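Shown here is one chain on its own, the form predicted on its own, set out as structure tokens.
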Amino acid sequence: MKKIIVAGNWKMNKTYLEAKQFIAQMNQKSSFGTEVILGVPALYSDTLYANNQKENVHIALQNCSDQSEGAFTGEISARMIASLAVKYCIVGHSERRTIYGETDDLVNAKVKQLLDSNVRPIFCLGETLSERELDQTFSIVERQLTLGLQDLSNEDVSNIVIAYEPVWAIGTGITASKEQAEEVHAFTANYLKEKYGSPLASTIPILYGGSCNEKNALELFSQPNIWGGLIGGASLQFEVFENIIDIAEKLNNGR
């Protein structure tokens, strides 16, 4: 059965008293069971670690290195983040592909140094608008797929997240209908079942990221392949991400 997970991705936001309030905040909150996902920028993530207070709140960090050490100005590697007892790394996010130039060899690079490092990948993918308007969404995500996940083991495999985040509904306020969205998913699902086997992707979280907010939280969260949100602008506002946490908890609980 799955489990809804809520992961939020602050990108470059929020200052250093802006995110201890934050975890403040969620250390206030009444107790749930839901798993949540902070992805922080990198400078806090050793200090909001420590102060986190909820066994189910996983700090992550955004993004890193493809390198495991070396002379690599400004780079985080895997190790690093393993060593401050980090569970989550995002990796392969739209804006490093499309801002950074990141290919999916990089992006396959990435997540193995964070497995190497027992540090789980949040691994994402997703097509732009003009490859959802050539009608070539499924052959992008087929590639990302492949690419990004070549010569990982069935083992590596199950410690991946994977995130389908369209890139034409990400910090547009435009969001995927849940039938768009859960379309991708069940393919991904799909491609996951025939390459490792059902009993292995069954257990392979796929979460949505493009828009998600607490308004449509529900009827995405609702669908039988999506398995929660990666979420950006809705996961800055306490009180907003708040409530979308409140929405996977009801459903996690049946209610």
Ligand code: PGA
The other form holds:
Amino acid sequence: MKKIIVAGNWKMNKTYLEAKQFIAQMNQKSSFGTEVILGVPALYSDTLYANNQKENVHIALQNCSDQSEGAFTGEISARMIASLAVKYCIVGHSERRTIYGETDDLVNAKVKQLLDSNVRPIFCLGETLSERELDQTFSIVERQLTLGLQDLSNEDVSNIVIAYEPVWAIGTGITASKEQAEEVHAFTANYLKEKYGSPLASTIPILYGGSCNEKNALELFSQPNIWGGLIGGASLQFEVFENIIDIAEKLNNGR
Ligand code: PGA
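Would you mind generating the form predicted together with this ligand now that we have the form predicted on its own?
Below is the entire complex, every chain and molecule, led by the chain shown above.
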């Protein structure tokens, strides 16, 4: 049975004070059971982790190094992330792939680093607009899955969260329709099933990201293969993000 997860991706937004205020507001929220993950700026992660009082709210980083340690100025290793007791890290986000030129192989190396340190990767994939227009959506997603998850054990794969984020929907206000999103989620679920078997595949969450907000969350999260959202813009304002958590909470409680 899927449980909806609500993940935020703050990207390079919020000052230290704003970030702490958000966590303080979250601490005030009456109790809920939905799992919430917040991808915060690395610089604040320790303070936010310490300030967070909600057991089911998890702090995540947004990126990590493909190397384990050493002379890599400016990089943050998976081991460092694990040493803060941070349990999740976004990896392979399309902004990293397109702006910083991250390849599937580099993303795979980062996924492995995270798994070796017991940090759960939130592994992002998705096609660009031109790839969709050329009818390449499924082949791109399949390539990203195959290369991004190469040489992982079944146990490794069982610790991954996948986020399907069509690049044309990220930050554009254009959301994939529930049919467009569900189609790729079903394809991904099927890929995982064929490769790793049904029992394992049925436990891997596949989140949707790309202009997901309080208006479309209900219809998206209600799709059979959509396990929640990885939310950028709509995760920045507490009240908006809270509304999305409340939608997920209702679905998780069967209402
Ligand atoms: P968006 O970003 O919700 O602002 O489209 C999603 C993401 O990039 O993770």
